[in-house]
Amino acid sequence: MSAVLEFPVKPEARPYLDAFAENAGEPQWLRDLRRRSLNRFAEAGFPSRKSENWRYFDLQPLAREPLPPGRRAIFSAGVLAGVLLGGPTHRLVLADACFSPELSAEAGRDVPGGARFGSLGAALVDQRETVRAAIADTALAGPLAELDAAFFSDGFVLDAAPGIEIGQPIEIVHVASGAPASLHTRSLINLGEGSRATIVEICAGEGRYWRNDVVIARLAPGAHLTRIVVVEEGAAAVHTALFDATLGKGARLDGFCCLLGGSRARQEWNVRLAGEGATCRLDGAFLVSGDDEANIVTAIDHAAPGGQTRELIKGVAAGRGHGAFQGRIAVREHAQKSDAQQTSRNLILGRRAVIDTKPELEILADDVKCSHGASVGDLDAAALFYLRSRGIPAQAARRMLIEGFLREAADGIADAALRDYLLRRLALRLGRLEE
């Protein structure tokens, strides 16, 4: 980047500013957008354990030997194998944060009329106003957020007409080939009033890299979007995420976070029910061993009366692990009869793993049901006594414990066939959890 600029540049900045190079096929604006964009980045430097935010995540490896973009890789068909949900998809894999049209082929991608679904990089051309206002929202802060604009490389849009009813669900593949580099990416969600639609984003890979990627959505009146996500990264990897999204008068969201692989992984929920009578539902679970670390975030702000939200996450840290929650509910001053529940339950195996839980409540308004838990302990000693009194081996029955333990936070899920799908990841990471 050779423009000289008029502020000091944090150091760990210094290795995305010499690795940022203009497109010239880029539209200016995009252009004049991710050179804002990243003299933000470069005056905040990443984030530290100083703010509040992100005082349980550590990104003090990102700074010490930094992950700049790098170019892509080819892939084979083979990299998504065990991955994939099985069943008829709408599919489109990510890979290396580019969209892979060989891959992405394997599935069809016809949607029903009125619903537009592709790469982020096809709709900057043919969606370019309806890409642009979400793309240059303002309203996503933040160093990392900042760095996303500066250097994505493609994501996924699905713009859905009115009263557009997707059967299949959506299934986003984020593939990592393990060349050391940074992939962002940044999408967007556009459900147009009374439709619906299910989206699951799984996010694989191999070696050391840093996933950092941006999920816009904006739902209307009446539309439904259920979003799950599953993070099963390489086991040196970072994975940064931010959610975005606002909901209109009647609308709901489902939503399911499942943080199972990576050196440490941070999924960001940040949820606005604007509309009256807008629901969100948010559950998720996290596993973490050896030196790994997990963070879910959530924010929900209750703007507007007769909101409803329902918060479970559940965590289990083993060996050396650590693991946290932080949510927070606000609810504003004028949305009177707001229903708001948020817990958090976990599990500690073992003396040396780690968990913070923080649930908080800012209450506003005087009209309102809100309540919030939390919890933290080793599995029921009398529930392993009493399997163990029945013929089953140590190993076997605190396995049956722990499973049966995360087991609920996938309970909301109402698809069976997703629900069955999200069992069967769990289940593969409790075989390699150190106990």
Given for the second form:
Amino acid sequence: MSAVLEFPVKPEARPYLDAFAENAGEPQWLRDLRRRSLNRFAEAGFPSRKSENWRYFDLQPLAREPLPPGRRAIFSAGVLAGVLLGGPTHRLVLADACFSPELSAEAGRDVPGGARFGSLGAALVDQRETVRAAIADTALAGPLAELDAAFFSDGFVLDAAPGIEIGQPIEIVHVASGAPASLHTRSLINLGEGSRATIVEICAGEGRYWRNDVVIARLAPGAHLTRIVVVEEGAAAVHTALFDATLGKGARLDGFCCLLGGSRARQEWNVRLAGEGATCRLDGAFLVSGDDEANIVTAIDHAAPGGQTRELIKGVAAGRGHGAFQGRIAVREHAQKSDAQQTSRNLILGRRAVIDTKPELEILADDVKCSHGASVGDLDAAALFYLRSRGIPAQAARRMLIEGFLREAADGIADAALRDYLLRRLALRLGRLEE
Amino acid sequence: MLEITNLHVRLADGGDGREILKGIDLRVAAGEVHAIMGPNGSGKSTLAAVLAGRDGYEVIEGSVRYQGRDLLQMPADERAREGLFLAFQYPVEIPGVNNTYFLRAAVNAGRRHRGEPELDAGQFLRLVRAKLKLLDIGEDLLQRPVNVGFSGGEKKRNEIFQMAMLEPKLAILDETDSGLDIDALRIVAKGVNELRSPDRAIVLITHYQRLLQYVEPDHVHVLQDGRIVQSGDKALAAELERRGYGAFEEAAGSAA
Ligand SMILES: Nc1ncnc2c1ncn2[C@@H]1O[C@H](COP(=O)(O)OP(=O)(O)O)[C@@H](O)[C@H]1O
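Okay, that was the form predicted on its own. Show me the form predicted in complex with the partner chain next.
Next comes the full complex, and the chain you just saw is listed first.
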């Protein structure tokens, strides 16, 4: 970059500043947005652990060994083996953060009329106003969202007109070639009044890379989105993601967030119940071992009356793993009759594993039902003995109990095939658990 | 089958160091059914727990041999794979673990141990159906998490069902009969009688004589304050019922 900046640049931001190149093919509004976002990131640098939201997540490894965006690699169809949902889906593959038509096969071709599903790149070429508005007008807080705005190379867009029901799941597969680089994607979900869709996002890869992802969702009144995220990044990878959802009147979000792999993985979900009687069910699970860190950070904002939240997060830490859940629920002054329940249950296996859990309720309305509960414990010795007394070897018995513990988080997923898929992923991960 | 010699046990940590079992001697041969009776607090459950390998107890003296091996050296899960089964007085609830899944893992762990091929889902289900029919138990418990939300009677039925599935060499039933209505008691009795065979042994730990009306024991022992104070045949159980444990307490007192 040649321009002289009129503010101090944080040292960790310098490599990213240097890697930035303007793309003359992009519309002016987007070039402006990227430039503004990059400048804000350069000034702020990485989020500090002093900021409450990042207290339990260490970005120092990235500061020491930066991963600016790099070149795209070439993928073979083999990368998808073993990560796909199975069964019929509308699949879109983002390979090193770019839409891959070869791997995606049928993406976008068979969604019901009235819905558009495809890559963000294609939507930008079409100059769709809804897409511009969502990207340009959504204020997302935080330096990593700024970095994402500066660098996102692609993403997916689901745009459904009112009353559209998309029966098959939409399957987004993020794969990484493992080239040492950061991968930035930005995606949009727009559900019109009364529309329904299920989106499953799977993140996988090998090698040392940093995936930084932003997904923005807008649910019109009565819309219903089920969103399942499964993070199975490579053992040396860093994963940071922000999901920003706004729900209209009577809209419903069923969210599930599952962190199973990556040296450092963080999912942040910000959900705003903007319309009366909106409902959010947000469940999740994380499982860390080795030196891994996993973080689920949620903020649910009851901004209108009659909203309902059900949140259940289950965590397991083994080895020297460190897991954390930070869950904020805010009920605004006029959001009467809000009903929120948050539960955080955690299992610590071994003396060196750590789990932090931090519920936070901020309630400004007086006629509300809100509760939260958190627990951190060990495997139940009586249950372990019971299983062993039936001949099940100790290690298998432990896994059975851990799996049983985590399963409950998937109970809220109504679709049996999706629930089975998740339980299989959990079981596979448990099979590799080093305690 | 089972040889307990001069077994002294106390709690492993905490406690007051007081012995709970104070020198138990017991021999159980294949083909036999033994009943161990005694008042609350006499050490019946402790004996069952030590035999099954529960943590928290310390054997300070004595030995236990099972099928010629030192039982106390074997981990709990190995004891089970070697054919020892304990029906729990208080079966444990295990949320998230499906009863059928659990039981199949248990059955297959035993089969692997014996060098037999594992049962696939279909074969396992056929075995389940056969055992349920034999015991006259419904299928309702199969798809629920292990013991979660089961009534007291359902939990005991589940124990007996597991026993039938695992076909142990030595089954120890810890007060499986207490608190059961007559139908559930019949299922327990049926489970025990079905298991009875020349190459198996059964130890019934019980407070009451009731179960012994359905399962005829070969030997009856009275456990009192950590010791077996009297042994005899089934007539002893009837005598206990008539005279109560108090009579034996005196006998034990004067013998000491
Ligand atoms: N885990 C324990 N903690 C404290 N006391 C125990 C424990 N287990 C057994 N005891 C004591 O040992 C004695 C025998 O108990 P138990 O074996 O349960 O007898 P029973 O089954 O005949 O009722 C009782 O005095 C009981 O209080």
